[in-house]
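Encoded as structure tokens, the following chain is the form predicted on its own, with no partner shown.
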Amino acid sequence: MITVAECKKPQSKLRSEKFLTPKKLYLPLSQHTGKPSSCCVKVGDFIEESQVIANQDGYISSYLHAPASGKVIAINAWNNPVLGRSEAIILEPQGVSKKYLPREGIENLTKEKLIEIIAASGIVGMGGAAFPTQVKLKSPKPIDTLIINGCECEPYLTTDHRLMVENLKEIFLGIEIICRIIKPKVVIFAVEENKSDAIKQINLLIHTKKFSLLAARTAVLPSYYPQGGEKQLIYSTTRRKVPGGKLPLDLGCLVHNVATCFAIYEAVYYSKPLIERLVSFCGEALTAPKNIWVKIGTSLKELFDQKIIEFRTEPEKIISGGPMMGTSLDSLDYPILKSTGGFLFLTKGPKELTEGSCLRCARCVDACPMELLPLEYYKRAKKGEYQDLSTFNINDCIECGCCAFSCPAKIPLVHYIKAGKRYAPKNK
């Protein structure tokens, strides 16, 4: 792992705000890992807030709900910050927001019913991977260790941090639900040392035993990147190393992001599907950074049109996500997805770098948190020799960018790795 500038101030201290009244919502059917949701509404339909507008389609898929009541005005291809473009339902909100009432009899819900509620609520991993949560909870192998990911190691982003400071009790109630389903022997709340205010509250709740969590403890980790990566987090907290081609469940571990725990709480306690989330808006091009609750599908352009966030100066680069793993955007016409943790508006884009020749210094190898060989991927991908890449476990690369960040020859290694993954044979 590497050390990068955090750039998390002042937004880490800013209380979250709300913007829940967009004029249009752009809702891609593909907001999760796996098969896109299957649209079940048509143009002209009037739908209610939280109504299912696209069904789960297959085992690894998820439901999509209307973030507001309103009219479906179009179903067509639209910008997607992850995929470029994808099919989307465009909704014109009308009416007032729905009130969600507490669910009764939660203590009597079975494991199967809890999973059913979580699946029906369209919850996916909100740390960025967007893997359908109900699939992770139906582990075919016993899970002895539940790890709660509160690290948020990407520079600038502070949504998980603010969520822990402002909604920690709700996160713990979500963790209790997960524990009722998977029955772990140990719960580890992992958080980086740069979040001292959250750590203090987490320790207080754990030590006072206000929640039904067996053998819960806090793991305060160094602020390294990518400390919050699933396999890095498992090793940092348990010293178990997930081998290439294996999953955390093969080692008895399950990792859930704090925002996902909060979404589980809302689904189980209030029957509220995943229709809004906390998002960081940061960068030197803004008059001020903010952490804002927004409805899924809200476009960046509308946030600026309604002056919820404002430019101080024209940005040179717009990024969806963090600077290490985020995606550059070509305009403001992109919506917030279930997996969107933040947007950056930077006045200085990356310097125009000239790709040099590989020095074979192996700094990329030293920096790789997965103990892979980025220089081999580069060498072969540059020559178009993709046949051998799988033997070097290229598909284990998490594309964190540590290799490119460390390369003195300024080689865009992640670019070559992505190309290599695309063309390498899938079987070793």
Contents of the next structure:
Amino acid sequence: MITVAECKKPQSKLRSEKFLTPKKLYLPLSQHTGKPSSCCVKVGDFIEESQVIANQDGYISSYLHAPASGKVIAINAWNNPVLGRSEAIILEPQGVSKKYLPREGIENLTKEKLIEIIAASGIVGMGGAAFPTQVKLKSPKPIDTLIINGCECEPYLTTDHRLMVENLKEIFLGIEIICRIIKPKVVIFAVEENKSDAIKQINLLIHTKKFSLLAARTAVLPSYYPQGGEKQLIYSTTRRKVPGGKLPLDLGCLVHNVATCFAIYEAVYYSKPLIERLVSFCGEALTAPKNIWVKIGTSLKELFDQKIIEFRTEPEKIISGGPMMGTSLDSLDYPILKSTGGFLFLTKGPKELTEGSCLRCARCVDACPMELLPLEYYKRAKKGEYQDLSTFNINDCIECGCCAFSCPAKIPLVHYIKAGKRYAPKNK
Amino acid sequence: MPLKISSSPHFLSKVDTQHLMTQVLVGLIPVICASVYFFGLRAGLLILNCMVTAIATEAVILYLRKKALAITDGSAAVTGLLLALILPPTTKWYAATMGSVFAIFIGKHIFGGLGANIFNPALIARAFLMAAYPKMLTTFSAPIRWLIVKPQQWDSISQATPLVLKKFSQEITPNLDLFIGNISGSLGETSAICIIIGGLYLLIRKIADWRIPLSLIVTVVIISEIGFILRPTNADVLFHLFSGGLLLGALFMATDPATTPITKKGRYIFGIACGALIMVIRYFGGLPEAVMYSILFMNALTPLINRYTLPKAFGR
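Same protein, different form: I have the form predicted on its own, so give me the form predicted together with the partner chain.
Full complex below, order starting with the chain above.
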């Protein structure tokens, strides 16, 4: 793992704001890992807020709900910050927003019913991977350790941090629900040490024992990148290593991001599906960074048009996600997805970087949290020797970017690895 | 709004090749100062000669290979400087120039250039000069401490190095002289204290990895201590540490990224094997070139070490 500049000040101290009135909503059918949802509305339909507009399609898939009441004006291909382009439902909000009333008799809900509610709410992992949450909760194997991920190791991003400071009780109620479903022996709340205000509150809530969490404890982890990566987090908190090709549940572990826990709370306590999320907008090109609650599907362009966020200088790069793993965008015409933690607006870097010769200094090897050999992948991918790549376990790479970050020759190693993965035989 | 599209990460460390090489040059400043202090202006000229020749050779070869003229990365300057520092102060200018050309052309570019070479270019060039001019390369002068010495004076003050004195006449040089550098030897090998200061700077700034120097030095300490206990006429630990090219080799040659293992485990093996080889050559060998040959030999074994120490990938 590596140490990167955090760049989390001042946004980590900024109270979250709300922005709930977009003029248009762009809702890609694929906002999660697995099969895209299947659209169940037609152009011209009038939709109520939180009504299902696309159904779960297959086992690993998710529902999609209308973030606001309004009219479907188009269903066609639209920009997607993760996939580039994908089929999307475009909605024009009209009318008033819905009130969510508390659900009755939560104590009596069975495990199956809880999973059903979570699935029907379209909840996916909000840490970035967007894996449908109900699939993780239906573990065929017993889970002994539930790990709550509050690490947020990507520089700049502060949504999980703000959520923990502002909505910690709700997060704990969400964790309680998960515990009722999977009945773990231990709950570990993992936070990086740079979030001292959140840590204090978490310790306080754990010690008051107001929540029925079995053997809950806080794990304060050093602020390394990628501390919040699922495999790294499991290792840091339990010393268990998830081998390539295996899942955390094979080792009796389950990891859920704090934002996912909050979404579970809203779904179970208020029957509110996943239709909005907290997003960080930061970077040197903005007049001021912000943490804003936005409806899923809100376009970046609209936030600028309505002057919710403003440019100080023209950005050189716009990134969806964090600077280490995010994707660079070609325009502002991109919507916010269920998995979007933030947008970065970066100004010009200090100098143009050209790819130099590999020094074989092995800084990439030293930095790799997966104990892989990035320089060997680069060498082979460049020569087109893809056969060898699988024997070197290239598919275990989590594309965290530690190698390329550390490379003194500024070789875009992640780019070569992604290309290598595409052609490497997937026999293992 | 023209936006730049690129692969992640969008955040890169400020450390680049040029920075690494510059830091190595900075780390060698104490050593350069010591060499000029002990061997006069002639030492400075020798350093200048090697560095300029190395950079010029690099420029010519990069031009001929139709590659970007990346001499500003500093790698050729480092090679030239390191070569100068392991030559005797009395080395003739033409030999030093030939050595520098050899280091860059044969030592580096024949193998494919920066990062692709198998042997440490400075060491392989010294090995070449050793074969070409054996007498010149094994004649050392005593430290003089004035700036300008007329060439004819050099021969009159020649003196054997501490290692040679020990080996052939059982004469032990005082440890303090070894530590400060008041001894004969190659330009940059004499002052232990200056090498340590520069080396620690590199390790603390994380320019060089600590695994090889540490395991190499610890191995030398252990073996020389055992040797000393078994037979007290052997030199003691401090003598072995401070004499010859041991410290310069351990801190500046065995840490060369291109020619040493890429795996952490491999680096320990490299360091331990180097240390052991140095002691074997010092105890049983005929020439006092232990550090140079050990490192070159281990350079040759580096691909093998890499192959057998490849990490298994997380959790596999």
